[in-house]
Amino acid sequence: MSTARRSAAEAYEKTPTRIFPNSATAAKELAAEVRALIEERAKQGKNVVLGMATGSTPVPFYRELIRLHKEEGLSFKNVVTFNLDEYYGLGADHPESYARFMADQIFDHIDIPKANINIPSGKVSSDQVFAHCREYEEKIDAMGGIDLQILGIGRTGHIGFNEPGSSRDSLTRRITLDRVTRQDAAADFRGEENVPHFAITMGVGTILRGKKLVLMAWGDNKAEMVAKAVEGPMTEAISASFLQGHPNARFYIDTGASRELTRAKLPWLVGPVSWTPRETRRAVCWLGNQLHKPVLKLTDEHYNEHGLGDLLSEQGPAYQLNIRIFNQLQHTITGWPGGKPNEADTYRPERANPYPKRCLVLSPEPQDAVVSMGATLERLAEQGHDARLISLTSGNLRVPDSEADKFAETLKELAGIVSDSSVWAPQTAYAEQALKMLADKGEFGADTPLLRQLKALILRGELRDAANACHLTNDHIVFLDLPFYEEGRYRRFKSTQADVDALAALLREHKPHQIYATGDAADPSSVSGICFKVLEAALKACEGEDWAGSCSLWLYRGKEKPLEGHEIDMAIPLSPSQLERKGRALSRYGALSSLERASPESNRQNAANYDALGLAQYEAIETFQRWRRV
């Protein structure tokens, strides 16, 4: 374990952990360290051996390395790389292979010799897997070992593909992928059923032989596993936890990924706290949940016995503090997301005027907004607001080939039964062309522009059906089709000024009083993360315009961890019938992930959380946080 001196705030952390404001800042610092190492070794006439990772996490780091090469002349001719893993069964030319990913993300953009690139083969025959893995280990050793190993962390806590149960001494081997890992890769493969079941991965023991290890993690979804890996016991259930035993391992994380660390989640346990209103509510909600007691039943003794004596002495006694926090929680609950007209709004989350409001609900992919806030969307429409559902991207990459095949076959069959088939000749030709392209590309080939267009049309129909179920008419649905998505693919997206300009033009056209958005807590390389950054830039471009100064921005959570009690600024309760209608709206989508399908249950859990704090009992609740510009 590292002997580096820790601050009191880091007392619970067993591996040194740096928290950065965003992934770009962390990537820049790490890339500067790598540059210094490469240049130092080059002067000595020696190589640098880097261990490389895949997935969206290292993408900002790779982009900074490319920038250093293209803009500042950093050469990679003395760099040798070893990748952590590869899907078993995929060849290097497969669009979702890690060999292809590394070529796209970094190797094709720098001057590293191809002979210096080492990636496990996904196509080695089954009877040769053991020998192939042993040769990989031997080649690493022959190069003098890995100087710096880059790592990410999966939702199962894995590094590489070392799923739960991987021992500390495990070596490079073939492994069966955990169901959660396969779920996370489902979008890349257009369906969980298409994700390979096996992979070849460096073992935990192989990784720990690296001289330096840096694990990066971005976004709220990584927070729970980061905390377990950094603060919990070393265990085979979380292979990243074994970094605690390495003398030179570090975690580089952003603010979102840090939220479950003790210094971020329970700061009063590690030092003095500035008791802001948000921090005070966090502490009181935590104490109630810790003791399984409603807020109004907490006592002075409860505060003192759980490290909150300073809060009590500053804002107590408990009775008065409890009532204040209870009232704050109660005031977040409203059935009027757009504000209640002709009513006092002192204690309501959203202002009453103007009424009706122009509301833009931004959905990164066509399903996101309905999944996360379908009932709120229905409320806005029913209460007379001009609510517009904006699908920022087409979502075509998430549509499986089977859906496109079904659509094309139906179109072809329909053309064959009409009385005058010659009228349908163009439709028949279109369907036959689509079917041929599906057959030619095979199970995992890249979609042609025509197929992406066809899949986008399928999702448009599904979104219209779902939005209609939420009482939105078709003329209140906008498909923006941001260029970064249409020109890219998962884990390879990169926004440009064209995306910002398109969204800024939409904002200026509608001049909204309210915007609902998501992605602030997401992985910055994800679709929702990129969309939120585009929104930030678009809002900045509109600063100073009359409508912008009075526009409120409400954040909802999509695939990220739900908002906690102290983070919620607006809670929209759902009756049983409203939750049922939301379920019917979700059923209009043909390809939701298991996490998306579980949205109604997540809404029920939100209500249970409010109930546990002593608030009124509801069937379900959709939650929102007011955006506070940093």
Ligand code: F6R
The other form holds:
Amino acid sequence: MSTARRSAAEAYEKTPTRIFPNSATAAKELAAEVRALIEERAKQGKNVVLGMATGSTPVPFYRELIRLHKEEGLSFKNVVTFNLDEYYGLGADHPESYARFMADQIFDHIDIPKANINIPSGKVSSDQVFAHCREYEEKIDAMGGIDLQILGIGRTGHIGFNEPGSSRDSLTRRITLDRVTRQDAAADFRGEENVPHFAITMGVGTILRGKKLVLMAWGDNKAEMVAKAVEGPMTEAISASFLQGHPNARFYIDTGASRELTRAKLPWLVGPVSWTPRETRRAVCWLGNQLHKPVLKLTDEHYNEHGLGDLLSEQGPAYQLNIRIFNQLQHTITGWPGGKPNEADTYRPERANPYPKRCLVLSPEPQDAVVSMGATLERLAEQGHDARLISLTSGNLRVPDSEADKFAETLKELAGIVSDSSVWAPQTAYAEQALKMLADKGEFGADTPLLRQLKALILRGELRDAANACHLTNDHIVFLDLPFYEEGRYRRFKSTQADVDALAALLREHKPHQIYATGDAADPSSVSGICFKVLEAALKACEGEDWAGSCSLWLYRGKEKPLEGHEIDMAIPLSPSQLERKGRALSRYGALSSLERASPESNRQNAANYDALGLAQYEAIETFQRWRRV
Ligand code: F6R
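I have the form predicted alone already, so could you send the form predicted in complex with fructose -6-phosphate (F6R)?
So here's everything in the complex, that chain up top.
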């Protein structure tokens, strides 16, 4: 691919970047390119050397390669691979090792000769690390270098595990993982404390020796780093930024990951804009933020001087434009998420009737909805709606062994104090079995079905407790336990029709007037990303049914980037005491990540943002976007 800039919109991008509608389309295109390369080399009797990445990002690409092998006969006999990295300390049989990941996700499903697979060893002894890394480098060169290197990007901007501080010329070596990277791997390892501290990774210099580099990124969470890497300066603080200096590197990203690029975020700076209501609101909010001025104080000059003359001539003068946008923002604020009964609703986010409403709040994992919209949940219940909290998956993989151990020990002890011990014999046997399974599997072994079930039950208890704190009674909490989660592991889940059927059945049973969901902006391989796709398919299956046509759909943000001013369609203000109650509800969960625990802070920030635009000052705000189905 040429590195020449193809349009004014890409003027800010120093590494060529393509934005795809979704990861599947990008993966398909890249896989077709790889296929052509493999076949061309096969004809010449030569090998292809591919650099491989792990994590959730390349999964759609690997699935497409497997499909090409199984359905279209693509052979990988002439393919040699080098993986970017491996956790130091983990053997190839460890369930979270990258060796195991690669076997599960691709190598066991294609005909690549085992001898052609190269992955750094996580088990090499400390005094051998240096020699091992040097041999890895030499082997890459001996094979003729890497023809195409696949990359993902971490939240620290790393490629491979080249954390901030890695130099442009760094080679394969042992590194210390950044705290953020370890936080991101916490769910895989059931707790941050279990994530290895070290890894062996190809260096930035090793990666840049590759002939072609393709960095993929999906979902909102990657947007900020992608923008810094593509548009910012080349810096050791973000190793992905070094791709700018490579003659044949490109980014393949989806719309979520593109959101912070100038062409997506500030399109008026790079070309003509069609001023839809959303784009107009985006521009006005941006201008206010930029100048630290409330919307109503923006002047014609402010618009002109900041590249918004075009908007001004179309929709100005500033005075009128400001009032219009101010009113729109004002109308997003409501204390009545389910609509205010017996009141005019022309300017309210939600319709007044019917009242009460049947509301389904979908939580991908048991903690998500309470974390993101606990106060709104409380309002729905208090305002008399039939609000149900649906935990779509059991979340059992998040529960640390210590919790299961604690529960089993308590059960055993309890059984020991009842006078007729024979009555509790089954419970004692269960507790002993669970304890034995925990001991047998060691620190990182896979959980047996019994342990996964026990952990799911522990989380059910926590969710009930948290939901009760939001004034929901137990009969309003539903545990759906979607099968994709029960059968999978983080970063490699795969949904099937069974998931769609289960959710469609639930929708048909409840015939909701309102649905709250999340995951639209998430990495498509994450639990919330998969749950969102399942919801889309379930709603499609219910199309044409009476309730479905009039059901309103509201999106909240979970772990992804919070909604920005122009994206918010409903803002639910929280008083100081409501925020305090939300904090108490969150404290009922045993294993929240630091990001989840920080949710009240992010609610406060939402309020500060509204305040800065000149709206009323609230303690905190939970935000929602209307989902317009296409
Ligand atoms: C993995 C690797 C990392 C990941 C990055 C993103 O081999 O080298 O750089 O690509 O951490 O991880 P995911 O794709 O899980 O978001």
